[in-house]
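For reference, the chain that follows is the form predicted on its own, supplied as structure tokens.
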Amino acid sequence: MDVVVIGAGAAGLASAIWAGRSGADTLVLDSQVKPGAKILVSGGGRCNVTNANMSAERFNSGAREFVARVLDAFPLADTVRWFSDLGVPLLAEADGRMFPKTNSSRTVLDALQRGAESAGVRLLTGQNVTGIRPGNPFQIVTKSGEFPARSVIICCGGLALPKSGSTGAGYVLASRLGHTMVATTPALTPLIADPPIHAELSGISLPAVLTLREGAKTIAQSRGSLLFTHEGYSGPCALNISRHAARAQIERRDFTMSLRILPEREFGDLSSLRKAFAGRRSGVNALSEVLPRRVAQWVCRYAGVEADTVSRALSRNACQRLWSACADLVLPPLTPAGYRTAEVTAGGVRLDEVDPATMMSRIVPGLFFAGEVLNVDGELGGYNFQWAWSGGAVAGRAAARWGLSRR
């Protein structure tokens, strides 16, 4: 074979369906029976393709240029044309995330493979990759036999998500070939409170502000909309910041969190606030003006406040304590959720040990990776998946560059 791909999720079908194209007899191998289990549960179902917003900005990585260069050799624009094409037109919706029409993620899948049947791709499904032999060619090693391949592309994802197949695979081949590894975390996964201290508020939604400090000095911060749950904490807001608080805490840093409910532009200090009690309102109405009721009490019993005290009898240290509350609150420590209910894995191979031109590893010619096993992690919106898109077009056009020229 010309090019052997390993894995047959999003970045893997991108790279086989490239290098088919490119002319390269191509071959797929996928340790699941039915491959593109993470596709079908991508997006509740609907499969968030990819964003209008992109930007290497919205990525961590520790070398956003190298991103921004994988994402410009195969860009937004690309992908739209590259989905039409296979029959899957998409709409943008108003924040930006853009959708199959058809509103399925059963759609992006069968287009993926009916994209590489048509480009000649071969596709062998229950075929667990536990070994890659170096030469011209590479021998790829299966409990079921050896497949020879002048290239070949890892792209068998992370550990995210174990249900749709995940294992890590990808990192453990890498690694054996002489690739370093960053640490592996969980990414884009809801945060445990111990104790779950927001519990009672389960279930609802709002737009919400979460900053981990280490010390005095933010880490990061993320803004958007906020879930309760009763264990702790979910939605965008909450699962964009999750990776930064699994780095910190395997690194072993000191930090915490902190949760503001309060809209910074009508409420953007404590002053603002006190003027907003001066009438003749209770502490609980004055803050269901721009907290849900049920919000509201909860932020004026942790206060100790009354809910029916006269917004005229608060003292400064009771507008104190509510504003602690909803502007400012350090949370209880906080766990992100784990690999069960990632949606992506942080960490993977080094990002200075592949060219970013190419995605051929500096380590040994003729490897190529593409997609999560990657030290590469996007927020939520579709960003994962134009990373796949991406780097599945840059490596499988690249790959069977290298596999034809051996022939």
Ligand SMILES: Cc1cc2nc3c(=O)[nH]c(=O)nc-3n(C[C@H](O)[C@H](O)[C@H](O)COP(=O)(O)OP(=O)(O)OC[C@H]3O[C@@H](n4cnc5c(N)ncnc54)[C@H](O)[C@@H]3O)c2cc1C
Given for the second form:
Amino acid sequence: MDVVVIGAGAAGLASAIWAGRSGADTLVLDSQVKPGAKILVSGGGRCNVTNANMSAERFNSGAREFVARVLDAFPLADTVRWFSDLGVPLLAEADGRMFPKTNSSRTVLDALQRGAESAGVRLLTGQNVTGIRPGNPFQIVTKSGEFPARSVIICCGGLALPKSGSTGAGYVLASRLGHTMVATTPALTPLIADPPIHAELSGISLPAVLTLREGAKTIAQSRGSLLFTHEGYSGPCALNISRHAARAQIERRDFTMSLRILPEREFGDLSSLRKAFAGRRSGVNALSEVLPRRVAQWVCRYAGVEADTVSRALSRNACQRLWSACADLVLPPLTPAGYRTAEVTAGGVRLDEVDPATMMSRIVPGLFFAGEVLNVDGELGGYNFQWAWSGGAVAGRAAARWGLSRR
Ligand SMILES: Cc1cc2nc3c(=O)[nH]c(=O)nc-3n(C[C@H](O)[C@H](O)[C@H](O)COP(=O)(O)OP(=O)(O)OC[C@H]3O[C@@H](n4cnc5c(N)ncnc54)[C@H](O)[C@@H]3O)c2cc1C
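Okay, that's the form predicted on its own, but what's the structure of the form predicted together with this ligand?
Full assembly next; the chain just shown is listed first.
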């Protein structure tokens, strides 16, 4: 084989299609009998394929330039055209997220698998790769035998949603070949609060801001829709900041997370809250104009203010407590939920050991990477798939060139 791709998820299928289209004899091996589970469950079954507002700023990796180079090599416009050629026209929603016109992730998976087949790619399922022996050719080791490969692309994903087949095998394969891993943590995962002080509001979502601080220093901030859950917090606002909380935790940094649910524009400071309350019937009624009523009641109770206290009668101190409860509430200790519920993994193969022009290892020539296995994780909104499509296109084409040149 000119190219063997390990993993038939988003990055693996993209890599294989581009390797096949470049004329390389390409084989994809996947441990699962039915690969592609993650694509099927993505975007709530609709698959958020990419985002019209694509930018390297939306990714965490510590190496924005690397990400930008890969995204530039196979940008949004190429992705949209590629999917259209595969028979999957994409539509953008008002917030920029792009979905297949069919609103079905099945169409995306089917199109990628068909695209691979028509590029001449062979897919072998139920093939768990346990080792890669370097050499020319490499030998790709599975239980059922060895597969010679002039080039190899590791697309094993990370650790998120392990039941889909992502068990961290890519990290092990890469480490054994001399690569260094950046410690992994779950990312895009709900936050569990101890105690879950907002549990009774479970099911309510509202615009919010979460701020992660180490002492007085802001480490990260996330704005967007927040969903109260029985255990803590979910929704884009919580999911996007979860990786920062997880990193702070493994680095044993002493962090706090504070929550603002009071609209920022109308309520810049405490005096704006007092002003808004002036002359209103009760604190809870005043708050209900900007927050869901149940949330307003919770805020009053948490702040120790009788719900029917006439606003004018609110003491300065009570007003301060109300402010703290809805504009800068320091949350109880938070733990990011684990990989089981994470959408993606933060950490992975160090980027300085990979060439962004080709995605080839700087340590083992002929070895390539694409997708989540690398130390890149994007925000919610189609960014992680774009990373898989762009990295797959770069790695697939370059691995094909490498393999063909060594025939
Ligand atoms: C619930 C959920 C919803 C999501 N929704 C979105 C969304 O809407 N938009 C978005 O951009 N991102 C979304 N993501 C993230 C996105 O799915 C991932 O970023 C993307 O799938 C990563 O692609 P990948 O190919 O690198 O890894 P994966 O998709 O994880 O694929 C890895 C493949 O490698 C195989 N494999 C692993 N180890 C071996 C081995 N040893 N031998 C052989 N095969 C192996 C696995 O079986 C798997 O098929 C979501 C994730 C989850 C969990």
